Structure formats: C-alpha cells, structure tokens
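First comes one chain, alone, set out as structure tokens in the form predicted alone.
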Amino acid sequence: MKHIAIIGSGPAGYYTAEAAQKQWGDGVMIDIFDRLPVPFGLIRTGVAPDHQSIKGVSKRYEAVAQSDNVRFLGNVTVGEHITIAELENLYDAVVLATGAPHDKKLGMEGEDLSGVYGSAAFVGWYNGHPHFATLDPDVSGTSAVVIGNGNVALDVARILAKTRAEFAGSDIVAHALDILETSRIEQITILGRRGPHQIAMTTKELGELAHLERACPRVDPADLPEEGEDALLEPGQRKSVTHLRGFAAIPESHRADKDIEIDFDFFASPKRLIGEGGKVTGVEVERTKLDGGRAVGTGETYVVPASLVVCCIGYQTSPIPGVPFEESAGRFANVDGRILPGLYCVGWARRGPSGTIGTNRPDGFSVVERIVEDMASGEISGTHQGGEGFDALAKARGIEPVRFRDWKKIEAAEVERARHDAPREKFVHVDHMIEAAKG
C-alpha cells in the first residue's frame, strides 16, 4: 500500500489524487491536508462570485474526495500543527500543492499608502476568504485603477463596476456588497506596461464588460495596432484585440448614458504610487514604447488619479521551513515537479502562478510520474504508515481536522444561511466555519 500526503485542497492537489488513483488504483491511500477547514482553495475563494460555471469543476474533485483510500484532513496547518520532516517520515511521498496565496510585491515608493490592495487580498475579501474579511476598502472616492493586465485585473474591476442587482446568482459575499454599494468610483483605469496585442486577457472575460448595467469600456484608438497586425496572433488572442477594437468604437452618446467609465490605459507603467495623509491619491505613471516586445520607458510621465488601487501583477507562493526555495521565482526550488525524492511540488507552487485551472490537471500526472520513478530506483520506500500515523500524532497533540463530511456540513448551513438571490453566504471566519462542521 502507497501511503500519499498531499498539501492544499485546490485544483492541483485533487488533480494529483486523481492521478495517484489511476496510478495505484485501491493501492493506494491519499491524506489531503489545508490550513482552512474548507476544500477547494481558489475554486472557493480565488474564482470570480460571479462565475459560478467555473466554479462548477469542484464537483469533479468532490467525486474524489468521497473516494473510500481519499481523506480530507482539514484545519491542520503545516509548519504549525505538523512539520514536512514529520510528514515524510509518516507518507511514502509529500507532495506541496499549497498554491501561491501572497502578493507579488510591486517594489515602489508608495506601495504601503492607505487604499492600496494586492489582488490575492481584495479578491479574497470580495469571495470570503477568512484572511482577508476584515479588509474594509474604502470605495468612497470617484477613481480607481487597476494595475495589470490579465483576467484578475478585469475580474476586479468588473465587480467594482457592477450593480447589486447584477450580483444576483453569485456568491459574493454579504459584506463585500453591502461596501460595494455604497460606492462613488465613477472611473476605473486598468493600467498595462504594454499595448493591445500583448494583454493575458481571454476573450469571455473581455466580452463581459460590454454588458455591464451602468459601466463601459473605452479604449484609446491610438493605442491600438493596425488592424491588418491582428493576424499574426493567436486565435483566441486576436478574438480578445476584436474586443478592445469594439470598445474603442463605442460612441460618446453611448458612454453618457453610462455612470462608470472602464478605462484601458496601454503603454503605461507606474513608477510610484502619490499619496496625501498617508492615503493614496493618485498613480504616477511613464508612457512606454515597445522595443522588441519589451516595454520601455519614453521618459514621459502623467499622474491617474486613484483613491482606491488594486495590485493585480502576479503571486507568491508561501516558503515552508525546511523546503528549498526560488525567492525570484516565487515558488519551490523544484525540477519537473522533483524537490528532493520522497517530496515533490505542484500546480502554482511548481511552475508560479501561470495557466489556467487545467493546466494543473497534466501537472499533476507528470508529478505522480516522478514518485513512480522514485519508488522504482529505490530513492523513497513504500513503508511508511500514512495515516494511521498521522492520527497518532493528532491525537496526541489535540488536533482534530475537519474531514470532508464535516465539510458538507458546512457547505449546508452556508446554502440555508444564503440571500434569495445567491447559492450560499459563506462563512468568513473559521470559528463560525467549525461551529458549523459539529452541527
């Protein structure tokens, strides 16, 4: 029998179990351990409320987690509750899926003003994370800007656009729309260091922002490329450049039926973030050029007015004692997924925060490979306990993880407890989360 502890309950360590299941069949039992005592990871809190579609994949990792040689092993946090050291000699093979839950940090003067949020926290304030619940925005300036150019950029400020009565459907939670109606921003600009033919924005996504109640989209027609350039990108690329073309050909009378304006500001980059009072007020930012494909600064240079700034440039993975770590790269020092044999990393905590929620699904085969290989030269034995030495160590140190039935138990009281119009109302604080998960 393989004994296998994977470490984080999101994409990438269901898809991992997965894997090992297909490996090893019954042979096999798989402890999937996280910090909160809810499953899922970004599926719950990382995922826009207001695609709920997507959010529809956690029904194939539920399939998995019912299996009879799976256990969800929630509320046990690594490094406090139980040490990777103590974890592999307990498991056959350790596998770190835990993600990249921190900010990348965007290095200038200005950074720690008042107002001003990284993606990882404003978006786990709007989706409940219990982190990020007292974050309390201030939204009652009329400008915010959005720095980056991917599909969270766009995620945040489609909610910041939205009406309480588009959020119907969602699971935003209570006390994020309850702020996010009091709101007075009346301009949005999503900044990005490069033009049109360069953004990480898909096309559902763009294609949202031209149907939103009270906000729209303007593009620069300068900024944009000649249109003949289109076709040397890729299908879905060139679809997303039709977008923007079509938002830059949006008329004024149009836009002044509109209260909100979502502006695009390419060949941008901020340079420093102004503040009065110890609040932000405002994003100085340097027109660039491309060179190739580069940005580069013009030594032009322009303030955007902000009383509300969000971060969204990319994540960080958390460093674990003991684990080899690429501070550069923000992830574990790892090669094809191999940290040292016996313990091995993926998804975001491999490869950084790239690809979609499928990438982590190949990710996480090539990973159960590695340990067959492992197993095969001798490097890991399969001798270990597993879990039955886990609960012995549980036991004796107090530690009662909260398993995926008490997870369901949770997930009940969140849909009784939910507005008319959303699925649930998620609890946001962990003690509330536990209440639930013991009836």
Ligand code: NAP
The other form holds:
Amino acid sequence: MKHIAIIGSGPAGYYTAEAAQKQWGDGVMIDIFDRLPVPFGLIRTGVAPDHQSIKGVSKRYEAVAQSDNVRFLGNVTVGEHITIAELENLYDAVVLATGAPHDKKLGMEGEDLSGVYGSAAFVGWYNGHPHFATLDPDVSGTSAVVIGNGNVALDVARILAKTRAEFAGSDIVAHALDILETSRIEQITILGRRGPHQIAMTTKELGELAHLERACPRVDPADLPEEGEDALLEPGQRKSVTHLRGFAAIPESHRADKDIEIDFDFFASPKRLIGEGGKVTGVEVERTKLDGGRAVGTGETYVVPASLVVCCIGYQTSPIPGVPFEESAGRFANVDGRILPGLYCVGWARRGPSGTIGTNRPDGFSVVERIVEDMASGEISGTHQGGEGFDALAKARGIEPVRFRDWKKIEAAEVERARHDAPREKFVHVDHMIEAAKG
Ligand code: NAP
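Now that the form predicted alone has been shown, please provide the structure of the form predicted together with this ligand.
To see the whole picture, the full complex is given below, headed by that same chain.
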C-alpha cells in the first residue's frame, strides 16, 4: 500500500489524488489536508461568484473525495498542527498543493494606505474566505483603480460594477453584496502597464463587460495598434483584442446612459499611491511605451483619483519553514514538481499563478510520475504508516479534522440558508463552519 499526503484541497490537490488513483488503483491511500474546514480551494474562494458554471468542476473532485481510499482532513494547518517533517515521516510522498494565496507586492510608496487592497484579500472578501471576512472596503468614493491587465483585474472590475440584481444566481456572500449595494463608484480605471496586445484577459470574460446593466467599458482608440497587427496574435488573444476594438467604438450616446465607466488606461505604470490622512486618494502613473515588449517609462506622469485601489498583479505561494523556496518566482524551488525525493509540489505552488483550472490536471499526473520514478529508483520507500499514523498523532494532539461527510453537512446548511436567488450562503467564519459540521 502506498501512502500519499496532499496539502491543499483545491484543483491541484484533487487532480493529484485522481492521478494517484489512476496509477495505483486500490493500492494507494490518500489523505488531503486543508487548513479550512471546507474543500476545493480557489473553486470556492477564487472563482468569481457570478461564474457558477466554472464551479461545477467541483463535482468531479467530489467523486474522487468520496472514494474509499481518499480522505479529506480539513481544519488542519500544516506548519501549526503538524510539520512537513512529521508528514514526511508518516507518508511515502508529501505533495504541496497549497496554491499561491498571497498577493505580490507592488513595492512602492503608499501601498499600506487604507483603501488599498491586494486581489487575494479583495476576491477573498466577496467570496467569503474566512481570513478576509472583515475587510469592509470603503466604496463611498466615486473612483476606483484596478491595477493589472489579467483575468483577476476583470473579475474585480466587473464585481464592482454590477447591480444587486445582476448577482442573482451567484453565491457572492451577503456581507459583500450589502456593501457593494451602497457603492457610489462611477469610474473604474483598469491600469495596464503595457498595451492592448499584451493583456492577459480571456475573451469570454472580457466580452462580459459590454453587457453590464449600469456600466460601460471605454478604450481610447489611440491606444490600439494598427488593426493589421492583430493577425500576429494567437487566435484567443486576437479575439480578446477584437473586444477592445469594440469597446473603443462604443458611441458616446450609449455611454451617456450608463452610471459607471470602466476605463482601460493602457501604457500606464503605477509609480506611487497617494493619500491623505492615511487613506488613499489616487495613483500616480507614468506613461509608458513598449520597447521589445517591455514597458519603459516616458517620464510623463499624471494622477488617477481613487478612494479604492485593488492590485491584481499576481500571487505568490506561502513559504513553509524548511522547504526550499524560489523568492523571485514566488513558488517552491522544484524541478518538474520534485522538491526533494518524497516532497513534491503541484499547481500554482509548483509553477506560479498561471493557467486555467484545467492546467492543473496534467500537473497532477506529472507529479505522480515523479513519485513513481522515485519509488522505482529506491529514493523513497513504501514503508510508511500513512493515515493511521496521522490519526494517532491527531488524537494525541487533540486535533479533530473535518471530514468530507462533515463538509457535506456544512454544504447542506449553506444551501438551506441561501438567499432566494442564490445557490448557497457561505459561512464566512470557521467557528460557524464547525458548528454546521457538527449538525
Ligand atoms: P496575471 O494573468 O499574471 O496578470 C497580472 C497582471 O498584472 C498583468 O497584466 C501584469 O502585467 C500586471 N502586473 C504585474 N506586476 C505589475 C506591476 N508591478 N505594475 C503593474 N502591473 C503589473 O494574474 P491574475 O490576473 O492574478 O491571474 C492569475 C491566474 O488566474 C491567471 O492564469 C488567470 O488567467 C487565472 N484566472 C482565470 C480566470 C478565468 O479564466 N475566468 C479568472 C481569474 C483568474 P504584465 O503583463 O506587464 O506583466
């Protein structure tokens, strides 16, 4: 019997479990740990609440979770309740599928002003992540700035722009919906330090901005490259740029009917965040131009007013004491998922925050191949105690993991307390999740 511990129950964790089942069938026991009492990681707390169809992938993970040889052990924090060294002693292989839960820093003056948030915090807030439940962003000003030209920037801009009615069918948490309903924001500026051809926004998500009830996107036609140059782009990117061209062509008369403008400010690199009395009031930006695909400053600066700034510039993995970490890339130091024989990483913890949910599937299969190689070469032995050893240690330490059947009780309670037009109302405090798990 092989014993595998997977740390993190998001897509990377469950695809790894699925790959291990395919590799060893009934000959493997898999324990999936999570620091939260609820599974599925970014499917629950990262994917936008108004993109419910994407969340449907959790059904696939559920099938894996409910197999006899897979256990979910929630509310167990590795590094606090149990160390990596202890897990390595208990399991044949330990796979870190811990994602990239921390925001990359802009590294500039004013980043700590009130009203400035990283996207992990802001997205976590509207998605009910317990760590960000009390964020309470101030949306009483008229201008917001979203920094970055990726899909997360799009999610944040769209969520800020939607009306309450447009959240019907979503699982945005009540505390966020109530605050967003009081929003006085009229201008959302999306800052991109490069140009329209360099966006990292997928076509469908970008297209959604043209269909919002009270908001309208704006692109300055002067920022768009010659149309013929679009032919050089790969097809998906070309379609996204076609949306930007469409936004540039929206007539002023249509724009006048909308309360909120979502302005794409390209070639605009943030220099510092400006504030008054400890609160952000604007972003000083330097106009850039492209030089070999890189943004270089032109020296021309201006200020974009903002009482709310959300930095959507990417994420990084949390280092774990004793585990080699690559600071510059914000992920564990690894070669093809192998950190050391016996210790592996997968998903964003392996490659940094890139790709779609599906990208994690081949990653899961690839990390299982590394484990197979290390078992075959004798680098790791199959003589570990596995879950039984963990259970004994948990008992001795008074750790009570939340199991998958407990999560199903939490899930049922969340469905039961949902608003009439929502699939669920998430618990946003760990204590409340545990209470629901206990029935
Ligand atoms: P991302 O795709 O890496 O985009 C980050 C953006 O931040 C880029 O435009 C980057 O510009 C910019 N940036 C980085 N450092 C900056 C700085 N110092 N100043 C100004 N701008 C800076 O990251 P993300 O949007 O956080 O998304 C993470 C991953 O999740 C991506 O793979 C994304 O596709 C995925 N995701 C997908 C969906 C979806 O499919 N619906 C939704 C959300 C997230 P440069 O290009 O110039 O570096």
